[in-house]
Structure formats: structure tokens, C-alpha cells
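Okay, so here's just one chain, in C-alpha cells, the form predicted alone.
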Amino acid sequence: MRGASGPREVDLPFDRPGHALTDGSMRSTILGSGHYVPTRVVTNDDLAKVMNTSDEWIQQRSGIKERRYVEGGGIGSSDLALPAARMALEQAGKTPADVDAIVFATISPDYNFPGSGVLLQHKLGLPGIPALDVRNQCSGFLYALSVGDAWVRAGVYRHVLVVGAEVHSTGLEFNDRGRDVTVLFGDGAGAVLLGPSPSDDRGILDIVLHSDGVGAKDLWSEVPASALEVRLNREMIDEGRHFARMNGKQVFRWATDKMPAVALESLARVGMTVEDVDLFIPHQANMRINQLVAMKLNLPQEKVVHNIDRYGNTTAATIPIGISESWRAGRMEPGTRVLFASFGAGYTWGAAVLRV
């Protein structure tokens, strides 16, 4: 390990505890989880005061009752990630000094650049360790998890902090033009600490990822854009092109098709079936999507984690928040087989299987 300002020494794979996989690598597992949401609660009735909508309309369309917004200006995604990371470290029985690398998934970074990962690294007091930002929207956490998992398996880093954090509220359009997107999103953060698994049959058993750029413009924020001669001007702002836009019907159709398919793909890769799943933590984009995905998988609703009714869509943060809340609710005991699935802009989608 390193001192406060010196370089961090990384153990080689053969120095690590636990059992090696058949290819000589080390399986990773989630050692601890944490989450944080702002204290400001914004209900559907609150939104109805500034745009043509209603609690009934929003709930029927999305299942959302309320969401959390940051309390004011000057609060970025890395600020929300900090308490979530500390909670994950506390559950794991580790300190920030045990973190060897950070993978930070977000589509709402504190600034255009640098990434939020280095800001979190600085706030944790960890000079010198690598910090990587991942921009894969609602699938961002699973993409980030795959990087952290690979690093631990290969022996590159022993403990990897994987974070999903978003501040959407400062980038939403609070009027009738932006209503369909604005009512869906909220702010929040979740984090997990990855490390070596104590046994081959526990930990992250599989992660599978996909993408298809054919749907890139079905859910996107067009500007600022380096693909344009002028990245941003007054005309673009007046037209609202800097706000997120969504083809809801297309996204719904793709999500309800790809999420069940990728979930079954991941289960099959580890020799499991849906009947083996104890808990399903899907990305929280829409309650109707999650219910339909569970129905297609023949998963009973009591096995499905929902938090969208309380937080809205926190994109890269939804799955780690679900992990943290499920662990603290006693739903992720040792031996629990957990299935994750996500779908988001890009299009990107993925699934993972964890045995606690």
C-alpha cells in the first residue's frame, strides 16, 4: 500500500487470497455498497405547477410518484457520489486508502471536462490512483462494473470503486415542451466496492454487454456537439436542442425486447435459468418497462426491485442504488443469486449475474 502522497503498490495475482478461476484469474465480488439521494423531494404535484401535467398522468405513464433534486447550485455528481462511496467502504470494512482505482459512470458530469472520477478521487483524498469515467447512459453502471470486474480478475487492481451518479435536475426543461422527458428523471448516486471473491462460486459470475447506434437519435442531447461547425449558439438554445429528447415509443419497444433477451443470455452463460434467480434488479427507467420485462421472464413481481416510484430515473445510479437498498433491506444475504439488466441511450444494454 502507499503512503499519503507516494505511489500505490499493487499486489500481484498470486499474492491474493481466495481461489483462482480455471484460467488463472481471480473472481471479483461486491464487498460493500452504498447510495445517496438529495434531501429535496419533488412530487408530481410540484411539477404540475410549472407544466401541463398531473400526478395521475405521470404515474400512469411511468410509475413515478416523486424524485429527488439537489438542494441548490454548486452540487455536482461527484458530490453525490462521495457519501455513497463512503457508505460502500464502510460496509466493506475498508477505508479510502484501500481503493486502488475508480470507475465513475455518469452522463451528467460536474463539468464537460475533466471527468467526475478525478473529482471524486480528490474528495476521497487519494492522489495518484487512476480514475476512469464511463459514458454509457442508463447502461453505464454495468459497463463500469465490467471494467472493474476485469481489473480485479486480471490482478491489475485489488479494490475497485465503481460508481454511478447523476445530477439531472439542473439540465431539465421545466415547461410543456420538455415535459415528457423532465418528469422522468431525478438525482442520486450509488457505489460498490469490488474486490477478490472468497470462492469460485460466489461473486460476479457473468456480465454481457451490447450496443446498437441505429437508435442513437431516439434518446439524445444534441448540443453542444463537436460534429457541428459551431458547437452551441443562441439559436440552438432557443430551440431547446441542448435538452434531452426522446422517442418514447421506440425506446419502450427496444427496452422491453432487449432486456429480457440479454438477461436470458447472461443466465445461460453461467448455466442458470430464471427459476434460479432470487432477486432481479433492473435499471429503473419506467415501472411499466420493468413489469413487462419481469413478465416476459416469468419472474414474480416480489423478486423485482423497484425504486423508480421514489427516485425517478437516475440513469447510471439506478442499479447501484437498488443494490445498496436491497442489501440493507436483507434481500441480499450470502448465497442470493441476483440478476441485473439495463437498457439505455445509444442504444446500449447489458445484464449481469451475481451470487452474493
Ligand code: UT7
The other form holds:
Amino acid sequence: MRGASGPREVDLPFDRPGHALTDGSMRSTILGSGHYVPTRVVTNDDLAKVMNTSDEWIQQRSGIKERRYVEGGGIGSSDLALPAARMALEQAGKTPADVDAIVFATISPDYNFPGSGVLLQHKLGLPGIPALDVRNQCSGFLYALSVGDAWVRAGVYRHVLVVGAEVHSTGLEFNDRGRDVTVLFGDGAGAVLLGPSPSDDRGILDIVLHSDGVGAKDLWSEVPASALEVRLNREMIDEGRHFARMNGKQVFRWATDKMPAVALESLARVGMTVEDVDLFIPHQANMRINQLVAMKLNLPQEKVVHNIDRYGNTTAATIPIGISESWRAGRMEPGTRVLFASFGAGYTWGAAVLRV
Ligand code: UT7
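Return one more block: the form predicted in complex with ligand UT7, after the form predicted alone shown previously.
All chains and molecules follow, beginning with the one already shown.
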């Protein structure tokens, strides 16, 4: 563990090759990445058939052209996560048996409880390994990454599978009342396998996280709610209180303020500037948000990864999908310095710096 008192001696469950940082811990890195999106493509015109919206409005306001929905009932977030995880393991040259722990970020778990982490663990055939669910919405992946990074650094677990996966389509409101939220979201999954970095100057150099519950009700799904005397009843369902509700303009303002600030904060912590960034993989909530953030950071658009046009907002999955696609497009060659930033419900936000 890192802390003011310095490194402490721990009994490690495995031999610990790899590089020791000056404080005695070891840097983690992404050994492999993968993603999966359902085959069913839903265009803006498809949505315009069931609610008062248009391809023009959606593209102008968000940059989204289409998104993916699961092909039918019975497919949960853990089902989308499974092929993404297998792809990450394959790229890393590992098998499921190499995974020591799972951190699963989602706001759309397969069931109310237990979380999707244990379902993925079972589907991967890994009885007994720990599985942790993280609920930090659009920042879920960076929060999950920080847990996995800390575990690897501290020598608690050697290989940590970090997943972001969402099935939103079964929780969207396909009518005019819900159109502002519905048009934005899609289904998908991404995963990375974290493990010890081969050298000190490679791997996850920094992760910084923030939250502010002042905005909790600006983007939320209220019920079922343990804070209410009755968690869920017919009246609440009729009022649509189980669907996500958003104060879009307020979230937009916060996102375009906090994402550049936290990105600069993370870069400063590792002695880097925006000029050092080769690739920027921001959370994909809105193309306009990401263009504005890049502009505020003075980052040329060709360094910015966008996939919102094809997938919409897949919440915890956007960044790992971005990683997996960028890797396969040859944009994450060894040495590439990658900046990540996210902002989402909570509010929660964060940034990270990786040197591939
Ligand atoms: O990842 C989680 C974080 N989420 C975000 O970061 C989302 C942040 N917010 C946004 O991206 C934008 O606020 C939206 C894309 C959600 C909306 O864009 P906007 O420019 O803020 O539009 P608006 O909410 O002010 O709505 C403008 C108009 C309204 O009509 P009036 O009041 O001007 O007559 C809305 O009722 O657009 C109407 N509208 C729609 N029209 C067609 C809202 N949704 C739709 C729709 N289709 N789907």
C-alpha cells in the first residue's frame, strides 16, 4: 500500500517480478484490451418512428448516428462483458485461469443484486476469485481502473480484469417523455487486463478521481429506492420514476468545466503537459462535449478518439471500448502517451494517464 507512512511489508501471494517504484510498489499496465457490442444497429430514424425526434436533432446535439441494442431478452451486461473479457485475455496472451480478480463497472447490472461481477466470474469459470462491482456511472471505468491499478501496485492481485459493460436498451423510455435521455444511450462492453508493468516509465502513470453529490439528482434513476417507504409501486412506474432523468444543460456545463480541469490535474501530477499527449480517449457522452473539452485543452481533433457516432453513450463501457478500438487501429503503439477523462452522474469525474 502507498501512504504517508511509506511502503509496508506484505506477504505476497505470488513472486513479484516487475519493476519496483521508489515507494516500493509496482506500476500496473494494460496487458490486453477487448470490446463487444451487440449486432442490432438502431439508427436515429428508427427512434424517430416511435418518438418525436429526428436524425438531424440527434446528430446536431450529440453527434450520434446509431447505437447498438441487445438482440432480445435474456442478455445482460455480464453477457456483453464475456466476449470483451475473452478478447482482452487473448490480446494479453493469457487465459481466464490467469485472472486473479475482477472489477466490474456498470450502472445496468444484470439483476438488482447480486452485481454483474460474480456473474462474469462464473461465466469465465473462475470459482473463488473476488469480483467487485463499481457503480460510478460514466466515470465507472476510471474508478474501476484505479482499484485494479492499486491492487496490482500493492501486490494484492497480479492480474486484474477491469470491465465496463452496460445494457441500457431495456431501461429506456421509448416515447416523447423520455426522448432527451433515450436517444443518447446504447449497449456495449469493454475490458482490459491489468498486470505488472515491465518498466517504471510505462503503464498507468496516474489516475485522479473526484465526485460531488450536489449534482446527484441532475442525472438519476430514482426508484426502486430504499430511501422511500415503498421502494416501487404502480404510481411510480406510471410517472416513469424508474427511468433515467437528466438536467441535460446542467450536466453539459459541469462536464465541459470538469473534464479539462481534471485532465490538466492528472497531467501535472506526472509532470506532463498537453503537448506530451499522443492520444485522448474521453468518455463518450456527447460529441459536442468532447470537441469543447479538446478545444479547451488545445488538443488537435486528430488526437481525440470518437465512437459516439456509432455506439452512443455506453456509460462505463465507452473508455474501454475506445481503448480496444484504438489498439486495433494501431493508435496505441508502445510508448504512446494516452490521456483519459470522464464526467458523469453523481457527479463523478476523473482522468488518467497511460504510457503504453
Ligand atoms: O454521460 C452522462 C453525462 N451526460 C451528458 O453529459 C449529457 C449532457 N447533456 C447533453 O449532452 C445535452 O444537454 C443534450 C444532448 C442532452 C441536449 O442538448 P441541448 O442542446 O442541451 O438541448 P435541450 O435539452 O436544451 O433541448 C432543446 C430542445 C427542447 O425543446 P424546447 O424547449 O427548446 O422547445 C427539448 O424539448 O430540444 C428538445 N428535445 C428534443 N427534440 C428532439 C429534447 N430531446 C429531444 C429529442 N429530439 N430527442
